[in-house]
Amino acid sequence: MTILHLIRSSAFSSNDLKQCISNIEHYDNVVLLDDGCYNINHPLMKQLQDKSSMINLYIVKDHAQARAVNFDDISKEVLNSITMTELVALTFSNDSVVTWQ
């Protein structure tokens, strides 16, 4: 059973990212969107990147750009940028969706 984790808040102001990381299972999908894009610069991001062999990690490109978050330095093997259309497709291709906000 795959879960799509939508991380909408910044770990600089909430505990959601830490809780999400502790609940991630193999083959889950994690999407950074809204203020969750700021997590690219948070130390907890290293834990997500370390799990990149067991999960798929995405960032909504338009949301990151709107917040001036640069993710070009992160390998595309670890973090994939997606559009809102691709995010909608992900919601249908997973068994359930959890929003962390």
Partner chain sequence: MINKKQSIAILNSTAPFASTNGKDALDLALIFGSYEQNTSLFFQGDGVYQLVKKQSPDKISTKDYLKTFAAFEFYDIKHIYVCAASLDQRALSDDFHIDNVTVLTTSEFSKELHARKIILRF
The other form holds:
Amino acid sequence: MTILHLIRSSAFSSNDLKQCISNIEHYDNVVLLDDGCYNINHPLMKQLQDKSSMINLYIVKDHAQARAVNFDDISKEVLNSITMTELVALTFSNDSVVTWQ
Amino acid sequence: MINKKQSIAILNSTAPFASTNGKDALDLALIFGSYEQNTSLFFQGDGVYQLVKKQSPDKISTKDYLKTFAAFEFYDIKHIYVCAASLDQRALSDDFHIDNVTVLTTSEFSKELHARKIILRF
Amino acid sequence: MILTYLGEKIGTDKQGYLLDFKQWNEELADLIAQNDQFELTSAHWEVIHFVRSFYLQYNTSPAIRALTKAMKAEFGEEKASSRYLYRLFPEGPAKQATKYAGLPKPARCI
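Alt. form predicted in complex with its partner chain, vs. the form predicted on its own above:
Every chain and every other molecule in the complex is listed next, the one we just looked at coming first.
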């Protein structure tokens, strides 16, 4: 049973990312979108990156660029940028979806 | 055994009175229960404050929806899980205002959540 | 809608449910039932009192399934069927019994 985790809020103002991280299992998919893109520069990001061998981590490109959030420094093996269309496809390939916001 | 096909998790992450999240989650749980859906409740983060004993919402003119938790057995809601780490972080004990609550470690909690087909977070 | 009871005006909603459940007593329940041309027998009273105590304990009006389950725990199998309850309250036990028990109409009305 895989979960698609949608992170839509900034960990600088909420606890949502922290709670999400405690509920991540092997093969889960995690997407940063909307204000969730700001988490790229949050200390909790390290915990997510540490899990990158067991999960897939994505960021919605347009949402990041709209906020001038730069993720070029992060290797593509750790973080993949996706379109909204690809996000929709992810909702079908996981068993359930949780929105953390 | 959990029937994965239809099992529903309601994940409570907010404290009881400042928002309607907790009340909304309860209403949904009771509706699912009335339709015999396999529903479990999960409490994590500030959601654990909903289980604290001796709260007095009448002092702030708020309806005491927490009293309804004691009726879960009549709605076939048998599984209630709480995250131990969330209790520890808030200096709360496992002495709740309802019985039959299961306290789980963070990783057990995550695994139970993953065993549900539908997860609704409040 | 306004009911007059002992010279006092008692507020109800459009369908005749009391606005303030604390104003309830058995005579008032009879009055509400009379307005519906509905006769309350001892079997009805048993359910009415049960629904009211459920509300006072749990702060919610029970929907039909919860009502039958809770009644089973209290009175045993025979009175805990929805058939028995629908015979007593043909318009729907949860809906009708809560009305005569002075409670808000259950939001989850099944």
